[in-house]
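One chain is shown next in structure tokens, namely the form predicted on its own.
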Amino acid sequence: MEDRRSLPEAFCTRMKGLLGGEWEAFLASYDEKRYYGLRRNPLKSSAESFTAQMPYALEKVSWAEEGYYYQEEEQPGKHVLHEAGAYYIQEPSAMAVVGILDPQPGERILDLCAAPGGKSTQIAGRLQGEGLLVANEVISDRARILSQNIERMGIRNCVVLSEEPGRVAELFPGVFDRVVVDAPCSGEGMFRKDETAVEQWSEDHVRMCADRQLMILREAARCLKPGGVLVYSTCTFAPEENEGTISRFIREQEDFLIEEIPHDANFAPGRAEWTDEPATGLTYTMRLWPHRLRGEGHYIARLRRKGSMDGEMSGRVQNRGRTFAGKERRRAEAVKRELTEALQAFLVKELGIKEDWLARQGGSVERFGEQLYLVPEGMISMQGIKVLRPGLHLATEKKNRLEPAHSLALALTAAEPDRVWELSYEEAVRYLRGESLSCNAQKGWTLLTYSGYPLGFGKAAGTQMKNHYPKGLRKYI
């Protein structure tokens, strides 16, 4: 835990400039505890059934219908349930950002700076599987680890992508409902959690992020539609990154006005006289102090873009593939139609599921090499794309045969399959280290749950479940 002794003094300078008689208690809130979130993930579960299995105690945050304060030495993320994709660990002040975007399900909304994953996960339980998430990353590495988590959270109908923002801004000119920017900055709001922040900082630090955060904000703003939202958040204390560049984006974007939302009392308005030139609305921009609240440093900002949301989406939506004409198209629907009958067979006879299971997904069944991908509704043509995700992975062809994906397990609830077996905690444990198991299961593939919840498939064979858990991701819990 960081303390006020390792504090930048610049830092320390600015700060108490700027808080006056708040200054002390700011500044004591380094010799404070951190606060410790996970939240709930309604794609699997509802509240009540989540709070009476969790074996932790948990204590609401009061400004995220989803979120939850754990004690640190609880370590709920070496626990079955985590793998499972129950819950997700997120520090209680970021859970902030998603309330105030507001997504709706059937919505289309953009996460342009999206790892490791935290607010598209809260988006997806906001959407309940309807509408269209793209997830957005430019780092590859980081983008992995988003694509991991989209995953583990059993998510349907998100892609996931690894663009610089101008080229998602050229791919969804006027696309999105709502767009979330959690914009890369100086970490200011996170010293207290993250060593690296701190011998990070500098004041040329802040400017250049001020700087990019700009030009994000600007490519963001080409993909909204009329009548969007665009919200706006950062982890860091610094005016320049916050009023500063909200008023910069809001002085040369004249269709875009800064919104008032409904807020927790504990945050705080946004402070104008922070900023040489500051823009009308600033004190409806949000921030969140550590000696105010239960939570690190976070600012969020709810823009709209002027104008009526109603009309449609544009043309490069709609057309997802390419345009093809005569025979030739006949013949790309005939192969699309064949997939998809084996697909549907193959999720009916192999795997148990209902079948009307895959029609009532939505989307279109696409092959990417040897994976078959459900594409969500809506989504462009990915054709010179760099996509890590098109969507929900359902199986892998091999010679002549299909092996279910590990994201269709996660993404499956217990009652929709009628091959499942019920894993005790020990059990469970054993199969997440790649284990076999002893079994008197119907021969074939097993959907394997713990509490419920879907950890991923095995193939029984005699008194024996062969662990189809993916080797990559096996572990010691």
Second form
Amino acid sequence: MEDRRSLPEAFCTRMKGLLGGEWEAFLASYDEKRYYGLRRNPLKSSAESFTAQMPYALEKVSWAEEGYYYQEEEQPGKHVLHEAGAYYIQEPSAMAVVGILDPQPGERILDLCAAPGGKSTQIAGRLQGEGLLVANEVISDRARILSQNIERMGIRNCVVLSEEPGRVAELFPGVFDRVVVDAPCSGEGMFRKDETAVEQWSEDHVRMCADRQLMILREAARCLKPGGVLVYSTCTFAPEENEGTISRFIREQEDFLIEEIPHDANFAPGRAEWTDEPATGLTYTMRLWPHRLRGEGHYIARLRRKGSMDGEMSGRVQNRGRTFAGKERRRAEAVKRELTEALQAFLVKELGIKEDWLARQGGSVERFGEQLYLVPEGMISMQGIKVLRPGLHLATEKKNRLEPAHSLALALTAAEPDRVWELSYEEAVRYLRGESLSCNAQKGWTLLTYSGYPLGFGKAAGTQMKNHYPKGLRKYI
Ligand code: SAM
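Switching forms now, from the form predicted on its own to the form predicted in complex with S-adenosylmethionine (SAM), please provide the structure.
Full assembly next; the chain just shown is listed first.
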């Protein structure tokens, strides 16, 4: 949307009042082109090989090490490498949030408002497969898209839930090292790219969003360990939803404080004078303005729960599963061992994956109906929780045999299995459409790759490669 006349009048009046001398520059940004961004998936490639393989002119986003601008006329969403999870298309300002969260390999991270997965997939890249990511999205249709993106990006250590924030807090009290709340908001910062945000805008909506944000933050706080980091972000300018929400939260939660985020030419400080009863440290929070940087509007605050992360966890994940005693426990363990051994034998024999691969992943193999998943370490029993993805989907049990899962293909590197078949671009396009391909590969399950990136499985027989790309994902690109 590049016509400034369609901005809501009441929005213009309040922004003019807030911005004073900066208003004209801010308004002029609506006549400028938007910036388009994509983020490299560090689980799949280094910066050097990625930029060498990408067919687009890319320019670095200065505040996100994995981020690049691409030109408006390109269509990176319609390239084979996109389906291979080599990158995620994301608005450049939105890439700043995970940098502020600063997740470290091995930590437990919660993304409480996660769909469609921009922050979660970036967090997973930073975790490098170590630790646990719980990605939650309350709206189930959106949670399904989130789950697909987790799969496409080849993430091994993520559990996808679809629960109310209050329920997540009941299940995971004091568990996470870091929590991100990328809150539902009035979306003023997206007016340039999202017409519905303009249509839905009203002052009442801003107030409703602010109350909802405070409610979500309260639940997020319950999930955090003492000493843990809570990052709050919105894509709106409204002070009620930014400095206002943070001030209300800090006033009622005595064990939280605002941490300083370094500001630079791109990142402006939060505005304490724009809210009644400002909390101490509001200028430590950060505003991203579309007239000051090459991206849309955002607000980010980094909070810390007082206390130390050392020693015992303050809260414990509730073990909601059945607890087995004596004989029953030994029987359950034996069943699990058998399942793991059968799966390991399948991976070795049918895919040529090294014997120790499964053990090296950590976590435990669990059966959900006919589906076998690798549940990441540190995850609780999932009975009674709305779980869309309990970890890495490894295989499906069919009559007396196993079939490898599509998620497994995307989570592998081309070096892990023996049976790998590299496709040309044209073959890869046909594979994504669901067509069979001609080949002279060794009979059996084969990992199909393009430019070294796994795309999915095929099954070779004679001169044919049977297509096992999931029907629901087939695409004409
Ligand atoms: N973090 C996401 C990303 O980077 O792709 C974007 C999240 S979006 C800004 C906010 C999300 O909050 C939406 O997916 C929305 O469905 C969800 N949401 C809406 N109402 C909610 C509520 N009451 N509690 C928690 N999440 C809610």
